[in-house]
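Next comes just one chain, in structure tokens: the form predicted in complex with its partner chain.
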Amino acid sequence: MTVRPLSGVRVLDFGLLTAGANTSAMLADLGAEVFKIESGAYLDPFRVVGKSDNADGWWNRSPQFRFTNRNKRGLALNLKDPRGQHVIRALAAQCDVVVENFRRGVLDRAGLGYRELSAINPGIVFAAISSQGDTGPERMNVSFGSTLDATSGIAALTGYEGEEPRISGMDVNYPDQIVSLFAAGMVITAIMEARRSGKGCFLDFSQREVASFTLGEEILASACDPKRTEARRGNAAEGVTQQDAYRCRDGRWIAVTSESAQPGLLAFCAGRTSAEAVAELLARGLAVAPCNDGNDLLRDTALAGVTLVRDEKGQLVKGLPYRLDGRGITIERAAPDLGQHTEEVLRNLLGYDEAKLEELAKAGVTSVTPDVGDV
């Protein structure tokens, strides 16, 4: 097997819900050693979010947490303890990468912002991943996930035609799931120069900056010509002839994107079943789709590709948005439990000994389960 691009990387992840524990998933992948760091009084939102039931160990059942955290070592350690602080400081000396997406100033606060880890290791790259960017007026605004599809401008340019302007809705939360395929490239662009230079560097990403960025035309468009008007066209697409949904005999839709015009499609579709009408318009060389939705995507392995993989436990996961060498990926490790390498990593990394261990065990300052109540 060829060395992995981010072999001998190690990353420090205070990634939480997908926007920053994606980037550092996307980095695991690539071969890096990940050490996700969360707290008993904080956990992954994820955690909680994928809640199915109150029996002891939920914290370890969730779905999403484990769709996005496979590949990585996990840590429980209190942020706010002094003890815990200083565990934190020693591991960023033996780390390449750090990774947050937490509210502006939360880390600095502790005394693990930038400034002070850079300290400690100038070849520290520092990945801040914030709603608006570390400068600004907003740069304590709170979003979460659509809020970035109204405030990005995406909203705007879509709808149906004529009508209010609409989101990607929580299920999708489109905004904060563009920002790790971008952000892992940065985070790599910065390992070489690190390599390189031996100076690390602090990347500032703003997650509304990178939704706005995929409107680059029409922002330029509408700078030229403030006459511009951009509406919403429901599926039509400029320069485009014919394109919309169309709904077929068996109540399903499928998608048609057509450079001449295709008169009758809406009675075509609708006297076929759906699976009719695709093969009839492939034929005749028209892009064409069924809508499909999560349980087909799950039934056609074919399509999926190497998007999902199942970990060791059999389980489904995330897997890749490209493959390498025509592949995708092996889980190596399933999603950490809270906690669940937080000894071994301080053993072997930092070269505690079980009396110390132990300290901070019974000090609260490492925990396997959550300190939260109910949530």
Partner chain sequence: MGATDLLPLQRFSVIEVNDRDIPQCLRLATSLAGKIAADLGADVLKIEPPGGDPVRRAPPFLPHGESALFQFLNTSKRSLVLDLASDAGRVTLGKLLDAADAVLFEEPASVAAELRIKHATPIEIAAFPVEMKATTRPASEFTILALGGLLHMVGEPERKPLKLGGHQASYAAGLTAFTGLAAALAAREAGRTASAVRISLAEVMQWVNWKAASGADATGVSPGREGKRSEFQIVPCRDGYVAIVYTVTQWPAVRTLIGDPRLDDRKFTTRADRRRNVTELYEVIRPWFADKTRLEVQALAQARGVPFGPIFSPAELLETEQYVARSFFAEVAHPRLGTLRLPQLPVQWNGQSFAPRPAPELPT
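For comparison with the form predicted in complex with its partner chain, produce the structure of the form predicted alone.
There are no partners or other molecules in what follows, just the one chain.
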């Protein structure tokens, strides 16, 4: 097997939903050993959001959870129980990275914040991927992709003239996706420095700031002209004469951008299949492409391992947005059931014996069944 870049790196993963969980998933894809921490007392919300039935074990069948938790080991440890906190501190001593996107103060109150864990392990990289950052008047705000669309300024620019702002919605959740990309790169850089210096660090990662960062040109334009009002303009773009999506004879859509007017383009596309229209317009020198859906991307062999791939159970998971040595993602293990690897990890990494494991189980610390009140 090819040794991957992060082989030998251990990650204590409290990441939830996309922003946190997909950050640690990409570290796992690159070879890190990632321990996904949940418990029956608190599930990753994606297990509930993706709930498809009420039969026993429903919490292990969520597609949304599967997408962003491949290649991880699942540990069930109750953060609210002092015995669970003790186990997590012992794990932190053996790990290189912590990833979390709880509301500010959750881990601190459990005695599991950066101050406590860095005292145990000075080389640990602690990535706090919060909504508004670790300081400031809005640090305690809860956010989702929709609120990040709004507060970052993205929604103000998205939509058509005269209409309301548009948010990317749960199916896209655009801010969370880009946040996880930035965060994974930031964590990797911090790991490299920690390996060099022997000193870890606290990464204060504001999701809102990252989303706003992608609007740099628009923010700069407004700063240079305070009276400027940026209106939503749909597919129109400054300096581009014609830009839109057109429906073709086969019912599929293509996107066209042209610096000069293209009269009759609507009728042209309506009279041809999407493949014919794309070929003819490309031959004219226009920027044109089909509007692909998920099935198109799955069929595209050039994107194998990049967009969506199938795990060992044949189920779809999110891919890796880049290649290493010409290869996309490698799925070594499907997303874990709740607490699937708890005993294995505690036994092998911490040396717990059967009596200790049984004690934790009887106390409910390692429960793998959701508490009724939490679902």
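So that the term is clear: the rigid core is the largest set of C-alpha atoms that superpose within 1.5 Å between two forms. Positions refer to the first chain, counted from 1. On a predicted model such as this, the values are computed, not experimentally measured, just so you know.
In this overlay on the rigid core, A277 has a C-alpha that sits 2 Å or more away from its partner position between the two forms.
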